[in-house]
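A lone chain, given as C-alpha cells: the form predicted on its own.
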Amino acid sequence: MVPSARQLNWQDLEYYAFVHFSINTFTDKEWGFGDESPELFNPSELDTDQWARVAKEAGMKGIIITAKHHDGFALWPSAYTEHSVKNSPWRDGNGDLLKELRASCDAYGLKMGVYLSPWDRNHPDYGTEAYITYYRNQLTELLTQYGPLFEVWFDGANGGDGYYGGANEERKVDKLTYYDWPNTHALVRKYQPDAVMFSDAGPDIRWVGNEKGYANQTTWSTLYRDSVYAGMPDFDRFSAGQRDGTHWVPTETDVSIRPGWFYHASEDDKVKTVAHLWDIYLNSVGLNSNLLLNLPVDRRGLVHETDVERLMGLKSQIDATFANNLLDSDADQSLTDNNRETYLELSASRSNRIEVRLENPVEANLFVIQEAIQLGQHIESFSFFIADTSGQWQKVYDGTTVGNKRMITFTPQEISAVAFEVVNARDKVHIAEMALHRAPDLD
C-alpha cells in the first residue's frame, strides 16, 4: 500500500495552522448552542493578512478555517441559511471572511483549507434527510467559490442537544450511515481533486486519536479504512493504524496553542510555552504525522500577541535545529539531499544497518530518519546507536515505526559515528533521508 500524489503533497507540508473563529469567540463558549444571534459577530479589527503573515513567518504552510462550527454560523454569505455573516454588523453585512482569507493566503504563498462541521445545532432539519442536502449545498459553495483547497476537514462530533430552529431538543443520528459519506466525499473529488479529506476514518488522512498534540510511538500510515467511521466511540484502538491495513490513511495531529479551541481572555496566560510546542513538534512531525496547530483568533479578529510570540519562539527553535545536517559531508549523498526519490534500499543482499562515521566528532542531540514512503511503509522495529569520541558504541533507542519521518532525541554529547539498524521489516526498506542535529536547549 502506497500514498497517492495528493497524500504525498500533503505529507510534505508537515506543519500548518487551524483557525477557530466564529460566534463562540464573542460568547466565550467552545460549543455554541445554535441560538446565537448573528448580530454578535462583529470583530473590530479583523485582518486576515495578519493571520497569514503570522502563519508564514512561523513556518506554517497553510491555514484551515472553521467555515462553520457546530453552532451552524457560516463565515461566508451562504445562500442556504440566514445564520451567517450576511446578517451580522461586520462589514455592514457585506463581509465574506473566506474570500478575505483566500486573498491573504494567496498574498503570502499559503495553502487554504476549510472545516465544515457535519453537525449543525442551528438548522431545523438536522437529523433528517433534508439536512444532508443542505450540508452538501453549503459544502459545494466552499468547494466552488474560494479557489484551490488543500484540505477539507470533517470531524466526528455529530448529534446531541441543540437549538434546531427553536426545537431545543436532543437529536441523535447514526454516525455510520446518516451522512452517506461516500456521496459527500464525491463532491470533494469532483470539485477539488487535489484536496485531501480528513476525518476519523479518512478517506485520505485520519485523526491521531487525541487533541493533546502527540502522535503514537507506533504510527502506521495504513488502516483498515472500512472498519472505522467518523465519531465511532472506540476509535482510540485504531489510532496507531494497522500494519496490514488496506488503505493508506496517515495521521494528522491537531492541537490548540491554548487550552481551548476558541479565544477566551481567561486563557491569555495559558498559552503553551515554546518548550511545550517544541515537544509537540517532535512528537507529531517527528512521529510520522503532520501538525495542525490551532490559533484561536481573538475578538478583535487578530492572532493574539502572546500566541504570536510563542509561534516565533518555536520557529526560532526549528530554524536553529535544522539549519545544518551534521552528517552532510560524511553520509551517502542520497541520504542527505532532501530528495525522497533518492534512497538506499536495505534487503537480504545488503546489511540492515547503516553506519555513518564522522571525520570530526560533533555535539548532537537529535537524529532524524525517513523512509521513501512513495514505496510504502515497511519498518516494524529499529535500533539507533551512537559512538563516542573513543569509538565506543552505545544503543540510544529502540523504536517501532518510521514512515515519513522519525525524530529521536537524546542527551547532548560528542559523537564520532551513528548507526541505524532495522530489526524487523515487512518488506524491503527504503531509507530516503538521515540527519543529525544539535537542538538548542530550552528552559
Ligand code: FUL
Second form
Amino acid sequence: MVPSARQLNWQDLEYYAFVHFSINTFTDKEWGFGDESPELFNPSELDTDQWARVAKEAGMKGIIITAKHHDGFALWPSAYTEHSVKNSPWRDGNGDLLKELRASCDAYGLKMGVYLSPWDRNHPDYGTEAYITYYRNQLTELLTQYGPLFEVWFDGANGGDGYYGGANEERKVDKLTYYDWPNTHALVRKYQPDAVMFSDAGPDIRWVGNEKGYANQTTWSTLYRDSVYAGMPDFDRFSAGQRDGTHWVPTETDVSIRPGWFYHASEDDKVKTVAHLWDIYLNSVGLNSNLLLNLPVDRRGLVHETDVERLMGLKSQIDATFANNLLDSDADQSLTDNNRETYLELSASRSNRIEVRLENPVEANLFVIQEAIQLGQHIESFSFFIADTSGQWQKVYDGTTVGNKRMITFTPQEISAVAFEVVNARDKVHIAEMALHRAPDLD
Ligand code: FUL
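Mind sharing the form predicted in complex with the ligand? What's above is the form predicted on its own.
Below, the chain from earlier opens the complete complex, with every other chain and molecule after it.
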C-alpha cells in the first residue's frame, strides 16, 4: 500500500490553518441552531490579508475556511440559498468571503481549502434527497468558483435537532447511506483532482480521532477504509489505522488554538501557550500526521493579537530547533538531504540498525526519523539509542510506527553517536531521513 501523488503532496504540507468564522462568531456559540438572522454577520474590520499574513509568518502552508458550518450560513453568496452573506450588512450584502480569502491566499503564497458541513440545521430539506442535491450544488460552487483547492473537509458531526426552515425538530439520518458519499466524492475528483478529501473515513485523509492535537502513538497510514464511515459511533477502534489496512488514508490532527473552534471573548485568556503548541506539534507532525491548527477569527474579522503572539512563539521554536541537523556531516548523505527519493534500505545483509558516530559530540534532545513512504509504511516497532561522550550506549526509546515522520524527545545530553534499530517490520524498511536537534527549553 503506497500513497497517491496527491496524498504525498499533502503530507509535505505538515502544518496549516483552519479558520472557524461565521454566524457563531457573533452569537457566541459553537453550534448555531440554524434560525439565526444573516443580519448578525457583521465583522467590523474583516481582513483576510491579515489572516494570510499571520499564517504565512507562522510557517503554515494553507488555510481551510468554514464556508458553511452546521447552522447553514454560507460565507459566499450561494445561488441556492438566502441564508448567506448576501443578506448580511457586511459589505452591504455584496461581500464574498471566499473570494477575498482566495485573493489573500494567492498574495501570500498559501493554499486554500474549504469546510462544507454536511449537516445543515437551517435547510428545510435536510434529511431528504432534495438536500443532497442542494449540498452538491453548493459544493460545486465552491469547487468551480474559487480556484485550486488543496483540501475539502467533510465533517462527521450531526446532532439531530435544528431549525430546518421552521420545522424545529429532530432529524436523524443514516450516516452510512444518506449522503451517498461516492457521488459527492466524484464531484471533487472531477473539478479539483489535486484536492485531498478529509473525513473520518477519508477517502484521502482521515480524522486522528480526537480534537486535542495528539495523534496516536501507533499511527498507521493504512486503514481498513471500507469498514469506516463518517460520524460512525465506534470510530475509536479505527483511529490509529491498521497495519494491514486496505487503503492509504493518513491522519490529520485538528485542534483549536483556543478551547472553542469559534471565537469567544471569554476565551481570550485561554489561548494555548507556546509550550503547549510545541507539544502538539511534536505529537502530530512528529507522529506521522499533519497539523491543522484552528484560528478562531474574532468579531472584528481578525486573528486576535494573543493568538498571533503564540503562533509566532511556536514559529521561533520550530525555526530554532530545525535550523541545523546535527547529524549532517556524519551520516550517510541520503539520510540528511531532505529528499525522500534517496533512502537507505534495511535488508538482511545490512542489518536492522543504522548507527551514526559523530566526529564531535553534540548536545541534543530531539531525534527525527522518516520512512520513504512513497514505498509504503513498514516499521512496526523500533528502539532508539544514544552513546554518551565515553561511547557508552543507552536505550532512550522503544516505539512502534514511524511513517512519514517520527519525533522522539529526550533529556538534553552530550551525544557521541545515535542508533536506530528496527525491531519488527511488515516489509522492507526504507529510511529517508534522520536528524538530531537541540530544541530550546520552553517553560
Ligand atoms: C466538529 C464540529 O462539530 C465542530 O464544530 C468543528 O467544526 C470541528 C472541526 O468539527 O465535528
